[in-house]
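Presented as structure tokens, the chain that follows is alone, the form predicted alone.
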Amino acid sequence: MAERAVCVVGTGLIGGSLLRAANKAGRTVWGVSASATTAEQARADGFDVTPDLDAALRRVADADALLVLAVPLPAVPDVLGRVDAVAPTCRLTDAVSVKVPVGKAVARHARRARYVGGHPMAGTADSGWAAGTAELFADAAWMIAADDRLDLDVWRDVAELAWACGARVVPAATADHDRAVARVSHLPHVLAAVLAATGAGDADDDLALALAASSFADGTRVAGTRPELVIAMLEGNRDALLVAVDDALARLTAARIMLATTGRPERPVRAGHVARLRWASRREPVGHRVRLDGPAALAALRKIGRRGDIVTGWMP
């Protein structure tokens, strides 16, 4: 059976990345891009990229391809209003960092598409087209929602895109995937903004600039993001990312308390090192062929998701 056709919506680094990537795995692609002068670098480039929404939703619906949006959040519900027009039930995933308001948007403006959302955990700290490349996928965790009642074989349509593009897949349920990354993607956001700006002090003084070496370099690459992207990010995941904010809070205070009192932050530190080594033990992970039949199908993937494992193919 030949691979299935691929539409992205939106030309940024994720966007462009993906369309690259799925490229040079041999995928048929086409792209969109709200800037013709993007759209003109693309086909400059050799891609298949066009300012026209509907024309390339029409190819969607006629090749009965599948339909990525990579467009920031505040973008969704106008594309979901065109898709909802021109290719009412096309097969439609995404590459937006939370789930649960893309969803919600879905059930509101295209209630028929045939839709599993996605969220390739890649990226740099800088954006447009020009930062797109074609390995940025590569053993990078793509987070594939396994919810009840979703599309078994749009989910397969996905997991094999994220393999073809060298990801991982990890299955999830969409709330799930929302409190993780508000403590692994989206508080370390803050924390790096926060950091540059305390490193930075006072605007007349850059002597600890001129220090600063790769532990403050490391801690703050993602402040180098645009503020736009980061705020529109952080506000689609306010809630679960506010419990993140009040955890990372009473940990700083109790460092504070025990540098104020004893001179020895000990606790905290040694819980960071101890956490640090549990990440680094998972970049391994187990896994697992699973078979897509059945009721059960999606509460299996969900364990393995949980468990901190990925899929790797298909049972017979």
Contents of the next structure:
Number of protein chains: 2
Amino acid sequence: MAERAVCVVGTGLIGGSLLRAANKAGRTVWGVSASATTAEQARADGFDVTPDLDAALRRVADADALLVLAVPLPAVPDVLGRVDAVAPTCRLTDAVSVKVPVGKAVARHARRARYVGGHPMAGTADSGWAAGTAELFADAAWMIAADDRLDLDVWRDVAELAWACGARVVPAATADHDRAVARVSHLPHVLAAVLAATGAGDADDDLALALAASSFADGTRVAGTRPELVIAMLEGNRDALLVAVDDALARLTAARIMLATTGRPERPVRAGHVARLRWASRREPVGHRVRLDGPAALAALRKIGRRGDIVTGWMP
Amino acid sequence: MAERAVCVVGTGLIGGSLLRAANKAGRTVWGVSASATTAEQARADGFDVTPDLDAALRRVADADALLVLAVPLPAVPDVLGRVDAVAPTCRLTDAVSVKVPVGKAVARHARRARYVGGHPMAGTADSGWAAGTAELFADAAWMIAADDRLDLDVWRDVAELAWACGARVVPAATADHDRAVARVSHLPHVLAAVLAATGAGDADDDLALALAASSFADGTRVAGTRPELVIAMLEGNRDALLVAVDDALARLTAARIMLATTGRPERPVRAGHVARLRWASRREPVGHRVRLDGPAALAALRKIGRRGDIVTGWMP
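Condition change, the form predicted alone to the form predicted in complex with another copy of the chain:
Entire complex below, previous chain first.
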């Protein structure tokens, strides 16, 4: 059986990298860019990209392809409206950084689609077609939604696409995913902005910036991302992010009090060190082969994700 | 005239790198490690390192060498006591990350020394002799204290050592330096610890760590540093750090409120982005040749630092 064809809507950093990676893996893949200029640029680079969404969706329906939405969250409902009109029952996933709002949008705008949410956890501070690379997803986590009643056949399609791109498959319930990325993906953007602004200080005194070294450079790297993208991303996960920000505020306040009273912020520094070591120890996750059938399959997948483990293949 | 010999007390990441860099630049250089094991390891690597502080200090006095203290702040007073006993009027600088407390310690324990404070802004999350490299200071900022009544002859020695190590010379008043590094060097450690602990969350759920990507990895990198080193560093700059932490708390609270009320943390994200671009624009600082004489020299140097510029040589 030939591997499933893929259509990617959106050709920014993530969508553009996905096109390249799927193409490199030998998949039949085509893309859609809302910008005729970008589509032309991608075609000049040798990729099958069109500004005509409906034409691309007709091809999805004809080829029984996997459709991947890689547009920012605010653009999702309009694209879903066209999906419902042109390829209503297609195999559908996405690469948006929050899952609950996309799930709701699918339920509202394209409820017949065979949707399984996804989120490849890769990125750089750059954006746009030109920033993409076929290697962006190498060893990156690729979350695939493991909620009850999802389509296991499409789950398999998404996992196989993730593996083809070199990524690690991490299963999670959508709500668990959104809470987790609020802490490890969205909060870092908020703290990077706070650190950058605090560090830079007054506009008429550049001494601090002249003295800034790698701790400042690393801690503020993602503040270099286009603000529109960051704001849309944070907005899309507001509720979970508020909980994460409140947690960070409580910890920062505790560090402040300990510094003021004892002079030594002992406990917060040690807690951060232990947490960083815990993260490092998860860099070589345990792999599991799973059986994708029966009512217990999705619960078993969620358990793997909560352990910090990954899915590496199917049980025969 | 032969270039001035250098003695480095402390052979951790900074001192060990300084020994290697000065050696590579052709300087006569010897070092002191409180640990006989480390001294032996450094000698096995071909460097002139002894555990005998007094012997090294006698050599400093005999050779009119520049003495560099590269020990953690808590170890500074004891070393200064030996300096006062063995090489009381030597040329003295340091590589400690705060300057006001070191200045006070010199005034108390080695007041006859010709002291000019310094701070090479380089580091990695690793520590110890084995982590050092001759290239650690390449293009790094090296702050040299520019307070009134400092010894201009020693100022020149420190600048020439910094250049020999490939660093950029940034002059600053000691109090200005301590305020600046609180914001760009010490605050990043506090926020990295907060981000790591918030991101890792509960010990029985590793999903967030499995999904953590480069924004989390970069934002928490310095939380990998040995906690003892971080705590001593933060403790040494408590007053300035409290101001920086309060500034960060205010900004984080403002972001929290904006996220809760409007759903879009527009202003903090944009402020962070502008600050990061300002930092990036300072990566190619303007260089100045200066004349190191007369009462106005040090004020002129401070002005260069406040502009974010650097000193690149002497005016003939």
